[in-house]
Amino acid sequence: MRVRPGSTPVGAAGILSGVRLAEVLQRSTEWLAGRGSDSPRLDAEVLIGHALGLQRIALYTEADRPLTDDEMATCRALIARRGELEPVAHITGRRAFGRLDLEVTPDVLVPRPDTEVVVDVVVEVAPEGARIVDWGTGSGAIALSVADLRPDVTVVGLEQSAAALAVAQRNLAAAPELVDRVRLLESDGMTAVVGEPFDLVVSNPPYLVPADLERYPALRHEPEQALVAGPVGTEDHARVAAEAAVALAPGGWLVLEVGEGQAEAVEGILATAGFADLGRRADLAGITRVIWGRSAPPGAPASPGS
């Protein structure tokens, strides 16, 4: 990267003591764009405003005041943190995700905003009061939005790994008003729940192959058993639906997350395991992100538009 004479880039040289905080955000934004974050201007005020106490709107309010040393130790730890790609839910601990602001930590996946176009889906095809699981829940991200926009419902989240359901339980305690209403269980799949009846079984289940690691450094940083399905990418959507067709209710429906280039694959999936009315919606970059299916009895609604 260019810069003036008498300047130092942010990283691993650091930021220099007295210059404002204007000046350190756009070398923050430079630094990162070289670095290869996708979104450079966006995680240099996030981190910045977090190592600085400050929301985005006062980084330019108080754009001309000098940073203290301390300040400045502090904007270096993170932007630097940033550069090799960790991400910035994990630096700051926390990701908003609909209406909620959720503690996030490496045992668990950055919740991403693909995946609030799933919880779009339950919310739109779930019967009133509806008994709803969130299989591998994660951080609760799903759960606990779905509880939030619909109050007549209850959910349950599994989670096989001890970890994530504890950064799950931590977001469940931090919304009171939900408490009633969502359970967390750690489980593999849905054998805490076996017997019990649900309208709705929803997942974000892994879906990458091996080699994407490789090609997708950045994921480095979170939980490889909850990326990785395994040679095909497809072996935890046929996993969810085979047990979705033994613990839903007649007319209930399976609501799935897919990556890309997956669609046909799980639409093929659900229907060797029974289900019909099969829909699928893109999320905002026109990539086919949710298929969802029931067990339908004759006479029930039609499904949402895709």
Ligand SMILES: C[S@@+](CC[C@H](N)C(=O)[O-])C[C@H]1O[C@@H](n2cnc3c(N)ncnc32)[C@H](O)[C@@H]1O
The other form holds:
Amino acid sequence: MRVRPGSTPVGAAGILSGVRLAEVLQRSTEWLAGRGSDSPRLDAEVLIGHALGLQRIALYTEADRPLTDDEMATCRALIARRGELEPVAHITGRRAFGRLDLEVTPDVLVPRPDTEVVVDVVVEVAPEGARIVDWGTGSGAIALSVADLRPDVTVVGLEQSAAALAVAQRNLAAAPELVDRVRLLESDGMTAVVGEPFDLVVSNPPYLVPADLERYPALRHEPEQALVAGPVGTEDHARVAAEAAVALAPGGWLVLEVGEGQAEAVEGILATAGFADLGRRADLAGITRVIWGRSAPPGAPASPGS
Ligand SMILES: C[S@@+](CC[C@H](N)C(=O)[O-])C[C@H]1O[C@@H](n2cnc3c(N)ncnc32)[C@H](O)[C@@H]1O
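Okay, that one was the form predicted alone. Can I see the form predicted in complex with the ligand too?
Then the entire complex follows, led off by the chain already shown.
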């Protein structure tokens, strides 16, 4: 068989066993860059480290080590999957989020660093002993992080997808110190907790429009119900706001992640739903990523940190 140069990872037909680790890393990086990865070196490091059972630092301390046939085959298979833009987290089954190391499968959204800003806001504004809802908990990233960082609060993670909820439950089971303060429930919106009062509702709801899936091919590996809200993109923000307005105690907080360009629309949604003292925070790229409001005239500072 003839193989077009660069058409297979780490030169599948060309590299023989015995190639040094450093060279495999370099060739994998170049190949992934050509396949559209926006972080080819990091991806190659994580995947080759995973394939070989090595910490990233060992990729460099053992740079001259030759790889065996089996090791080459394992590396090649993982790099090939990334070449199809499958998320690294799906390939390794893990994703770091804040202080947590979460299990991630194709049933859940891969938690994004942007969402750590949402967690920051919740951790800052939640009143002492707050009863918190995480609407659309997915892997449990927000619910578990907030419970981890604020030992005084209780959190209910709600999720409509049973398969996603199972992932969140395994992540909770891996953090036994949190199990007394975190409940995870299958629920369409807040239906499973109707009548329960809460002090804070947080959500990173779906906020894409269907055309975004065409525009960003890498998203095809993640569940559509975690990504797409509807033709406008803010449909789920409106639903969360309406449900939170009913469930929140007076002065309760609503904290929402928003997509790029959605801040003003979501502020309008919050105002219409009766929320006041609106605030916003940007992510590390300077894009407004979090919008919050309070359900009644506040007796506390309107802005985190103020
Ligand atoms: C953007 S993902 C966020 C997941 C996780 N909170 C995170 O930040 O990584 C949105 C989540 O909301 C869930 N979801 C969508 N519609 C829902 C609904 N009506 N009720 C409950 N969960 C819903 C999806 O299944 C998905 O897990």
